[in-house]
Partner chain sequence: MSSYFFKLCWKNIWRNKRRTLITVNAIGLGVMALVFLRNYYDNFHEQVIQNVIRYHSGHLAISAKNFEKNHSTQIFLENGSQVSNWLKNRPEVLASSERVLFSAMLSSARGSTNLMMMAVEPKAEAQVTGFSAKVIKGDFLKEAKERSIVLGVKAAETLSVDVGSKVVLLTQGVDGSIGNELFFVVGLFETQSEADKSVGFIQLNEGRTLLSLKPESFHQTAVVLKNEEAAVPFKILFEDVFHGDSKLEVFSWKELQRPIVAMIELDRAVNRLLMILILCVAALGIANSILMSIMERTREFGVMLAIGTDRKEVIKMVVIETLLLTLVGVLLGNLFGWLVTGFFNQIGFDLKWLTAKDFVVQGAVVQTVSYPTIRFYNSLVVTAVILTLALLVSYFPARQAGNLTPMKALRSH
Amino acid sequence: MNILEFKEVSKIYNQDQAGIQELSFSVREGELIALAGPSGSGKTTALNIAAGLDDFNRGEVNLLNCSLLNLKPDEVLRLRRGQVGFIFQSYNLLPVLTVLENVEYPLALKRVRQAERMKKAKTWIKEVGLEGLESRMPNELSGGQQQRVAVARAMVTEPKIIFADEPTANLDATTAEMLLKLFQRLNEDQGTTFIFSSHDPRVLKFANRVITLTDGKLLNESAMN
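Stick to the form predicted alone and return the structure of that chain only.
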């Protein structure tokens, strides 16, 4: 079953700049996909549209059997909070919250009981290798540590699909390898679908399939394993 479908989707910023042009592809449930391409190829734009974070001018996007074109903004928000995780390249951590509070925040939005929130948040903090740093503030962490907090926050709701924008961009080789293996384990054991935007060969190696974009258009698709 397809968990995501792009049908001739275009995002035009202005007359001289097209984010993506008539882009069509699909992602099956349980896949681990990489959107690849150089800077400016449209991969981040496609990722944001797929996650319901950005709008589009033409075409159709179906996410989790829902047409994003037909959903109201509050319905898209509920869909994201309930079944979608997103890992931002710029982290997007809340600066006034601790590591623990940042990770548990998505559960608080879903009105999960505090005891359960704390338990799940601590579990994921440990999973990404930040145990003992729960009380730190974001400005007390390195870039790599902040990225791992963002990963834990995306995973804490156990979403059906996780989007990640350049997830290894700010990580050293050891941490990047650890996180990619964690993604792979979740993909294999829990069936979580992952869609990355990346030009990092380490990410592409872990993908089941690579969708390569150039100038906002589909260049090719290739199975990796």
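Being a predicted model, the structure only gives us computed values, none of them experimental. Residue numbers count along the first chain shown, from 1. Rigid core: the largest C-alpha set superposing within 1.5 Å between the two forms. What changes on going to the form predicted together with the partner chain:
When two forms of a protein are overlaid on their rigid core, residues whose CA moves 2 Å or more are considered shifted, and residue 217 is not one of them between the two forms. Taking the rigid core as fixed, one finds a CA shift for residue 207 smaller than 2 Å between the two forms. Core-superposed comparison between the two forms: CA of residue 172 displaced by 2 Å or more.
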Second form
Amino acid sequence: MNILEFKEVSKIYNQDQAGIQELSFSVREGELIALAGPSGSGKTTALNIAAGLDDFNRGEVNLLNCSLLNLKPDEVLRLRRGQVGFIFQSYNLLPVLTVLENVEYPLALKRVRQAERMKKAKTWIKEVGLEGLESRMPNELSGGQQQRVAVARAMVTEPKIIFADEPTANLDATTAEMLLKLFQRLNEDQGTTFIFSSHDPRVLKFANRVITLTDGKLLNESAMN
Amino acid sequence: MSSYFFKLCWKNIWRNKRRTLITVNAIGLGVMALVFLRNYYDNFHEQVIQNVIRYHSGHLAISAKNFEKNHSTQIFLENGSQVSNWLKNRPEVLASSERVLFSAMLSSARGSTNLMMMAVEPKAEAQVTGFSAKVIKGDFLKEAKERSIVLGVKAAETLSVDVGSKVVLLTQGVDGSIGNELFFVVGLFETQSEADKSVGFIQLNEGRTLLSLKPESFHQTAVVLKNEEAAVPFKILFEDVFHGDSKLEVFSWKELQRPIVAMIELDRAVNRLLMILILCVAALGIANSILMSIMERTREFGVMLAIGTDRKEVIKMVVIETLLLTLVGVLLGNLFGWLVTGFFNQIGFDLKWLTAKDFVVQGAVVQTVSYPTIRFYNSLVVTAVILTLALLVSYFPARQAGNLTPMKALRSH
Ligand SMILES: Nc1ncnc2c1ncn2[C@@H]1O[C@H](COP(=O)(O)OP(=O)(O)O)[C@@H](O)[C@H]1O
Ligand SMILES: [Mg+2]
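Since the one above is the form predicted alone, can you give the form predicted together with the partner chain too?
What follows is the whole complex; the chain from before opens it.
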């Protein structure tokens, strides 16, 4: 079953600057997908559109069996709160909150009671390998640890799909690999679909499939083993 | 909003400690100053009012028509017993004192001075005004003692007289005759006010004799009621009962002391203006502080919006942060306002520091030292106004945050 479908989607920024052009691809539930391509090729644009963060000019996008064109803003919001997770390149975490509080955030949005919130958050902090660092502040963590907290925060609502825009761009090679291995494990254990973008060939090998963009267009799709 | 988001708001306002502390200080100082000033002024005004009532006219003054306007000894009530008897039977009346009022020149061996003389029945007067309690040497008038006079300490100083000294009183009677009599100083009072220089007391019947007035006539009777609020209704009642008597008039202390009432009203208006100015400056500080903190956090709002935070929740957060920030300042300001009020309640706050001279309004007694008390009403008003202003100024930063889209916000740094 397809969890995400792009059908000839185009996004024109102002002054005729094309973000993506007639982009079509689809992602099946449980896949671990890499969106590859050089800087400016449209990866961020595609991810933002896929996640309902940005609008598009032409084409059709289906996320979790819903056409994004037909969704009202609060329906998109509900989707984002429950079914979709996000990880960004950097500055992911709220700097005034501890690790535990950061991971609790999406649950607090969903009005989950404190005891349950803390229990779930602690479980996921442990799952990403940061047990014992619950009361640290983000600036007391390394970049890799911060990204793991972001993963725990994305996973805590047990979403169907997680979007990660260049999650390893600010990490060194070893840390980047560790993060991708975490994606792999969660993908296998939880069945969560992952779509991450990267222009770093070294991390692409962790994906089941690589979708490569260039100038906002699909260059090729290649399955890995 | 859950405790989780309150905690987040609270932590957010402390992310730039210096900026927040400056803002909190500004609010705190403004609130402190206003709370203290309002407490001080309320007390000062009440004291002025009480002094006017206790040392001047009582709550109400009933007098011969036009007497209060002209202060002429020629204007008097010939048969005042009707009024006096009616007053004695009214349950609202605490006390009333008939007075013959005239100006006189007093001379001693060493000097002379002009005084506002009040010829009174000592017991009645003692119930109406506080002079008898302010006698610091000798006694207030006693019924049995003839030709006694009580003076203020300043007047006694001018005349170089003391208790036991003789003074000559010279005045003009209502028929044009000269009243001239020797009196013995029996007591000196000190009110620390204008009255110490300018007021003297003698027996009511001796005053009548001096002015060639018949028994039962007087210029004014001062009435003290059991309850100050009853002044206006009582005045209306009196006018109703005596409305056939065109020779009478009755004034409440507010009508008799218009300059003081006007001064109090002016003070209050200035205070209100001051409050609005100070709090507007504080509100601008609040707006600036929050707006800056919002603009620094654009990317963070982007993350929050992207992971499912509602735009409305972002706006709510900004408003709550603004209110929390204000509340910290308000609490500190009130606390210190109470401390300052409490401090001056102990040692007294003297307006002389500011005026550098005696504070006299139209000859009425105004004591400059005041011992302010904490009035929660004032804190309530100041707090309500600043919180309302904070709510208003939070509109701009809230709009700034609310207009963000996750996309715009995420692309900025
Ligand atoms: N906000 C924007 N306004 C105008 N052009 C934009 C904007 N965002 C992206 N673009 C353009 O769209 C194209 C794709 O950008 P992007 O999706 O950020 O690529 P990538 O993430 O692969 O680096 C680029 O040519 C970029 O200049
Ligand atoms: Mg990008």
